[in-house]
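One chain comes next, on its own, written as structure tokens: the form predicted alone.
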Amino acid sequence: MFGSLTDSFKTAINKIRFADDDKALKKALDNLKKSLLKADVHHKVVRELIKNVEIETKRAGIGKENFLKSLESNLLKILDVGGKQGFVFASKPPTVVLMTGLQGSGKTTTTVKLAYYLKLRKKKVLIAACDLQRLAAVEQLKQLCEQNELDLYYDENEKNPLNIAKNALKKAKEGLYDVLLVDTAGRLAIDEELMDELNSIKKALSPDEIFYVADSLTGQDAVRSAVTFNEKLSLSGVILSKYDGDSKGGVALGIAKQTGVPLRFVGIGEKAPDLELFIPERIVSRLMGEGDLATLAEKTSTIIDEKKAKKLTQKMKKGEFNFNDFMEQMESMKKLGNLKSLVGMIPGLSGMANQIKDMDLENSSEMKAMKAMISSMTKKEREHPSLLNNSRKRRIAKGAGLSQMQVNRFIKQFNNAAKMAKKFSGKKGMQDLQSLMGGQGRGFPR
């Protein structure tokens, strides 16, 4: 997510790495300023956060420990603006939310990923169909809506969106819903009739929220929209889409500093899953290449039974994991969304992030062709993977329309992940694991 940066931030430290002067840290700060400026990061943003760096070091003592330390607290200060962190409930259902954005802003998918992440956490939640602007509008949101198993309410019969949105509030209330989220009308550009429109739906609804949905691929253009949308309607909280595929990621720092508005929520991928929560802390943490184990274990915490999950452990100590097991977790697998965002939550492995394709398990070639041969066995030989021989291999491979060679490979990796999810279901293996992972700590040698 933030891989550009990170990579520039460790090659700023490793200018003051060995050594302790003003030499090194003048090279360690022009290399940050440059990094930032780079990264689309507003030259007014820059010369503070550099201003305050350099005088916090020197007065620290100049040295790598010093200058990391200084750099860290200063960025959390741009982030960290005050007000509400991810998603806060009222007192009261329904929770009512406002989304705006502009055109082309993923304003729409957005709205999609926020209702599957509440329906993960067992929420039920409504979405009003209100952008009666752009034509297609309606439509992706019936056919997202279908695809994630999400309510949408929306009325091709009435042309007025105020009204649809008061209709879907009297409906969320009666439907005893948690959360409404209201996918409002955007355009390419700001003007008065947008903004009077979306007053009037914000008059009718008193919403809890109001989020704007920023474009983080448009740079400054994404945060001076995010400005003037704040002075028109004051904004609770702002969600970055798109951030997969920026490869400057200055945009958060930008947004953060200029409008005063909390960070609430980052979308890192196109699948409804890929909506991250923007935590100041759990993000610098990120940023400075040191993982995010909170989030990973926010996320995983929302698709795992425990039941389910103790009885797979006694599974795999007695050696029994099968088939059957493999593709369940491949299924919750997906409901994490991102590969490659969450390889970079783990500390140490944020560089190895950033050599990771995005990998889609639903569609890549690898789990088709897992689904296929683990479809072409027998329930027996699923539950008893022992039993495949050369000649059931042979059956398989026909049924899948694949090779041997490529059932035989499978079947061995199937067999060396058992024999280690063996190893460290116990609770020796689990010190074995954390013994092995022990030295991975900061993402920057210190």
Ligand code: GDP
Second form
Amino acid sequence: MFGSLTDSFKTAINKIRFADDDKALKKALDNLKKSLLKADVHHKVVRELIKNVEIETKRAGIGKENFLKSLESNLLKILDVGGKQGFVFASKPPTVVLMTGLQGSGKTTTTVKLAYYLKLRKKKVLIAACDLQRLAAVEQLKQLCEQNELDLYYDENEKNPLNIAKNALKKAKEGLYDVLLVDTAGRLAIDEELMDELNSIKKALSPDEIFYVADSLTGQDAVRSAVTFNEKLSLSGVILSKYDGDSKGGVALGIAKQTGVPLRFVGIGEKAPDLELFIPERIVSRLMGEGDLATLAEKTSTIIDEKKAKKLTQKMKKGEFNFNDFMEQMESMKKLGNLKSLVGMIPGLSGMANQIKDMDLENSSEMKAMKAMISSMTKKEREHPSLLNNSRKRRIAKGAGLSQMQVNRFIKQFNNAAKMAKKFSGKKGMQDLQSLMGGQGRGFPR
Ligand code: GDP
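Now that you have shown the form predicted alone, what about the form predicted in complex with the ligand?
After this comes the whole thing, all chains and molecules, with the earlier chain placed first.
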């Protein structure tokens, strides 16, 4: 999903030569600027980012390392606007969430995806059908909820969405639901009537969260409407939909920067499981082409059994994530669907997310090479990646029919990714996995 942005960064990074002079830096910055603009990042955001990267790289000494470090920290600064991350439960259930957005943005679909996401994490979720504006919205919700075994509150005899919302809240309380998701009305464009309706529901329900679903395909329009919704409603989170499509990716940076509201999730397909947590550090890691094992582990842990998931987190936390765990993850990935979005999380494959077609991953030359390398390792090496010294790497290269450079690159990427995984599983990721397992504490990250 971040394919084009990741590609832009890579191209710019490659422009920095080891000569490390002013000219090389300028070339890299120019290139970065061009590709960011092409990825639909707002020009003000681009200008500021470029300026900061330039100043910081010069201060630290021109060179690839410093350029990368500065780019990474500035991207993080843009995306990490503070506020909540992931799904945060209220101290007293039900957690009430208003789902808002313009018509066609993907609001109804996203409501179902979020309900499904929470259901997988063993939460009891009720959806309230309060979008009486779009004729088919209630019917659409009925079908989607039935397909995905989700609870829906609707009332076809009631014409006032406010009453439906109030009754749904009553039902959620009586039924001891953990979460109430309210699908509100949209419009083709922002108008006062809509804002009045949303504000009256807000007043009556005192929601814990107000999420705005932004269609990433609409680029700068998505940013502008998010800004207006935020002014009128005080949003607590944005969910970017359709990030799987031709979206250029830059819109994520624009929304975070211009609204100051945290991005909480991204939609990456039309089906119920196609929703992903948005955690800035992990996204930046993916943008920089470093992969994101923590999110991958989280996803796979919803389909592997609890014991295994727990063991895996503990291993990551201790920095003991090894090649066997890696292969196991790749295997379970097959069950997760939307492979394309997962590819970007795998170290070493992150650059290919754009080119790959879902079914091709298994047969891709990168995947084959990876498998060949791992199967050329001894049992001990697979369990203890730190054993891999130069002579072992040479042997593996020979066994896999690859160059030593390819092996070195893969192992380096694997080690970096394991380091990242350790960092994240120690903090936010760990909590995440715990709550995935129906667990202790009701908190998702932060
Ligand atoms: P609403 O009017 O905002 O409630 O919009 P819908 O939820 O009906 O979504 C509009 C269209 O966008 C539908 O065809 C959805 O299937 C599609 N859609 C929503 N989210 C995504 C997404 O993340 N990826 C893709 N590819 N399509 C999406």
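These figures come from a predicted structure and were not determined experimentally. The term rigid core refers to the most C-alpha atoms you can superpose between the two forms while keeping them within 1.5 Å. Positions refer to the first chain, counted from 1.
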Next item on the list: Align on the rigid core first; then say whether the Cα of K393 has moved by at least 2 Å between these two forms.
Entry: yes
